[in-house]
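Presented as structure tokens, the chain that follows is alone, the form predicted alone.
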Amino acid sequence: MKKIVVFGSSGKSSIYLVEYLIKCIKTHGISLHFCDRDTSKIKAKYQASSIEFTDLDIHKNKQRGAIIEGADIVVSMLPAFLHPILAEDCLNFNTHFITASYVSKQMKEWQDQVAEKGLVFMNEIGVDPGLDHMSALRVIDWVKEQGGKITRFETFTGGLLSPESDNNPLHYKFTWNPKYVVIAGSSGAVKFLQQGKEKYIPYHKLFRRTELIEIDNYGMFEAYANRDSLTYIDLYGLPDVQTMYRGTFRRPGFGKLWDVFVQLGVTDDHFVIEHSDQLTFREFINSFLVYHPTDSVELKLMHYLKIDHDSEIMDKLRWLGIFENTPIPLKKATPAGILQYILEQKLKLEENDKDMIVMWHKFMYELNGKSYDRESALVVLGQDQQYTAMAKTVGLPLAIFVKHLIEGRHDNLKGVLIPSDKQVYLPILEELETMGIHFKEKYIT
């Protein structure tokens, strides 16, 4: 009987996760282990007898050694910063790891490693990073065994609001972790290739930079560009291609909102306020303005940054309560976890709130003597606040490929690895599309 463990199995994203692996008990003969600080909630809705439940904190390195130990797979729903500390133990214990995120530095290092062991660390393999690389690819490799050359690539996601939920000035609300979202960008110039010229936009720029584009039945999103692009282009096998573009969506007027927050630095999270619980909001926003013994903060600010007083950006501001006198609670808070406190009392989900997931990509090819101008669109529509489009997305991927594994499907598979084999990404593209989850295409002439 192959045993599966799942850290991080209460959070958000893991829903569909669960109840797909759950479905795999009786199907695949299959146990679970469900960790997290606290699995009373899962705990009580779902109860078998090849289920079991633990409230763990991960740093506890026997306990968690221990059931590690005696995995076949584990899967890490945690924050990626805290992959390196399962992984290592899966390394040490052989066994396989899985998760939706990033493949971080740390996890390259041990690329040898992991392939000596036979082993396979399967990261991207969510929504984005995930399905934004395999329903590319999917085009990608196809253009390729046809004969043509790709020469433009450009792809979008966003994590919005479902279209009956979308009743802020700001057309936003937090539908996945909202430090990410704070803080997003932050990390360092943004690279990409546009026409052959590569191409940066440091942090202090991005929310300056960015364009509109048009969803068939789901109107304009504005696209701002996302860490490094040209890293894909080796990825994706593209080397004759000419614009390489990643990105994020929102809705039209967040990128000038946004870059008030990144021109005050209240997005910064590196250093700490140490007296920022004797704060208000106003008195945190007048920390990063200059002194003036009559102007309001109101004033300063609009000064500082060139707004208009009757500007839709002011109106958006006020509307956040970033001008109010309402007291901060955290105690050696960074500003940009004091930001996104002021954001999560406006811009938190309620309680019929449903979410949105955006993805499209733009391919440009040339095939047999002829241009071809191809787009490819994924809207997915959450459910609830428990059964959320983002939940879908990340979870049904991820618990796709774990099937797969344990199916014996990938037995030559081996190293730390992105679902950019077409052994991986088609069967999990062909099952999603069964549940709702698929791309519609288009030609642009």
The other form holds:
2 protein chains.
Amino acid sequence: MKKIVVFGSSGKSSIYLVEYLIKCIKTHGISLHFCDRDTSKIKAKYQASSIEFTDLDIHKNKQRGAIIEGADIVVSMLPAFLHPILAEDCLNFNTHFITASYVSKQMKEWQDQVAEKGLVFMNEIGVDPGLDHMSALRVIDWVKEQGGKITRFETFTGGLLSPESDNNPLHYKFTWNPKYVVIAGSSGAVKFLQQGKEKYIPYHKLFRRTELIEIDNYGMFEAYANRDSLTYIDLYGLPDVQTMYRGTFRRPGFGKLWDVFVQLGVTDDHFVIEHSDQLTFREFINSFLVYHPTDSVELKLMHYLKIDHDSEIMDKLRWLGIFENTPIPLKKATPAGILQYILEQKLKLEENDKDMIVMWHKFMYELNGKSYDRESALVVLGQDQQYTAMAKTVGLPLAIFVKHLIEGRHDNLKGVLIPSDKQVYLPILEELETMGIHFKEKYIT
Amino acid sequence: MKKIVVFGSSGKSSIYLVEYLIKCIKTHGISLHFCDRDTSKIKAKYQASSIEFTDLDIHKNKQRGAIIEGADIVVSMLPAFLHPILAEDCLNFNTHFITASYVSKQMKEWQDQVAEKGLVFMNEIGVDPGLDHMSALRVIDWVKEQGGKITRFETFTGGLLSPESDNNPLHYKFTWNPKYVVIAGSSGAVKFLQQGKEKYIPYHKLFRRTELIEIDNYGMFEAYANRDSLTYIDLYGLPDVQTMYRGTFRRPGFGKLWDVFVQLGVTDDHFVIEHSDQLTFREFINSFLVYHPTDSVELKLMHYLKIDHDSEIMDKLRWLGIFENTPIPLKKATPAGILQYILEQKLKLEENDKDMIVMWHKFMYELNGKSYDRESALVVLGQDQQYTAMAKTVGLPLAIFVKHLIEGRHDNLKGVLIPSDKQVYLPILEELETMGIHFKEKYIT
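Taking the form predicted alone as the starting point, write out the structure of the form predicted together with a further copy of the same chain.
Expanding to the full complex; the earlier chain stays at the top.
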């Protein structure tokens, strides 16, 4: 009887994974162990003889080690920075390890040890990264098998609002960890390839270098570039590609609004405002503007950033409440932390809000002397605040891979991996299609 | 006979220090030991029986340790990142240690050990930091002694060109380490206090938030803020101060020009351009601009940064040669490294160029019921490329302090220090005045 341990099983993105694995108890005779800081809710909902529940502080080495020692597969839905702790235990106790996070530098260094032990450390097998790799490679590998040559690849993903819940001027609410939304892009210059030339965008220009994409039935989206697209040229095996561009989707207008925060400097997460709890929203914004004895914060901001007083941006900023004299209740907070708090007042999901995951690829390739321009689009809508599109698209690829591992389909796999192998991604994509995660393809002529 | 060791004695900023200490051989009966990677030139110039010269790799622990073991005082003119190695030896061998560098975090941690051993580790005793502290505190301490209250303090320093050598459109050449000029300000948001409010400026706005200052007989200067002025409120003991602002001087127009580089992203020192040696200056600039099949690099840049085609900025950019198809000879260089190379083609000092150090303070204070507005300005001109204003203002305060230490004036001092003590800075400032380093004071009425 195979034993699967899930860390972070009570998290917002875990429900589809958890329920899929529970179904596998009957079909595959497995046993499950759900661990999190507080598992009481999922215990009340799913209690069964073949499921163990443990409330756990991940930093308690003995308890954590004992749990991992008894497992065949460890799945982590915890934040990425906690993965090294779990991965190290898995290495010591000969356990497979599966996450939706990016392969970290440290993870890469374990490659040889993991392979030597015949273990599988599968990463980047959620939605983004995950589904993006798998759905892109299905087309890319097919083109290559046919003897074709990919010349251009662009891919964008966004965690957004289902059209019925899209009811604010930003067309955005926090459907994902707000902290990561606020600091998105701030870790360094963005890099990509366009028409054979490497291009770089500094953070303070990122939200002004957007492009617009239309997706059938869902309207227009705005895309800004992600960190380093250049590494994907090798990763996807595309030596002839002339354009390689990965990015994030928002609704049109978001970039121009967000750029105001970037320009002010209020997305900075690297320093602390000593007396943040003595400031109001308005004073916080003012601390990034020049001093003037009488000019208003609004006027100073408009003049500084060259914004018209009757522009949509000013309407949006006013609506967000950044000029209000509302006290900030956070002590010694960073600008990014304060901005997050201000935005959360208006951009929190309401009870009946539904989310939406949008993914889009463009492939241009040459095959048998002809040029092709092919697009592939996925839209997944959330059902409610529990069964979200995010949880579905992150959790199901992960869960299906776990099942395939149990079934012994991947006994030849070993090492630190991402789902770039056809034997891995193809059966996952096929099963996802039966569950409503379906890419629509079309050719542009 | 006291023995003084100088590391980095052949460096560009060492000549005044070296010659001052050589004079002390006769007057104070000391012996000297000059160490650097290559001391052949200074050996040829200064050879004498009481001076030792050693060509040394600073990382050779045994040789370095033996030198420091035999010394009473170690002076370092090496780059700041090498100071911990020397400081650690000084701690082990009970030697005083003097530098012009900022007190590092690591240096602070040694405070107790240094004090326990009765040693003096004096830092920030060059020009900036150094002379700025000393000359500011002379006024600040005087006001406090009189029972007054400082309400505003601003201070700016610049390493610039002597008016007779100011012959290019930027009114700037590299009189200091070009690398630090290129990345100046990029390490994080700037912080200062203005009219009782803390203010923050992100890097990408720093060169647009300048102010203009006039200095008698030398015309206008443009100032941009330095990293964290807030820490100086405690350091200078100014609990009532409402404005605390430290910055750097350039000539007017520099900020607007430099902002072009910041906006493009070409001052980034955090990533490497893989094939930098296959690019020209023009292609390098183009890699930070949008792709277009026919538009010129110039047009794309003007449109991106909203610059008029007939503006002074475009003239300056063209003069600098950034649009030329000149090959970049640097392998795997960062954008900052490439920008430095491009600028060095035009901004290198020519043979007969002379430099200039400008320092300016503004003090506003209340004393006996009256308000005062007092300014203090220092201008030092270089004689040639050896006897520079930079070397003079960095080296002499350091050298004079070493002399005072030998004379036993500071037997009560111990610990990790900066020259904030009146008994330290006053006699140094007095001696400097006899050497042409003289602040002109005036009251604004």
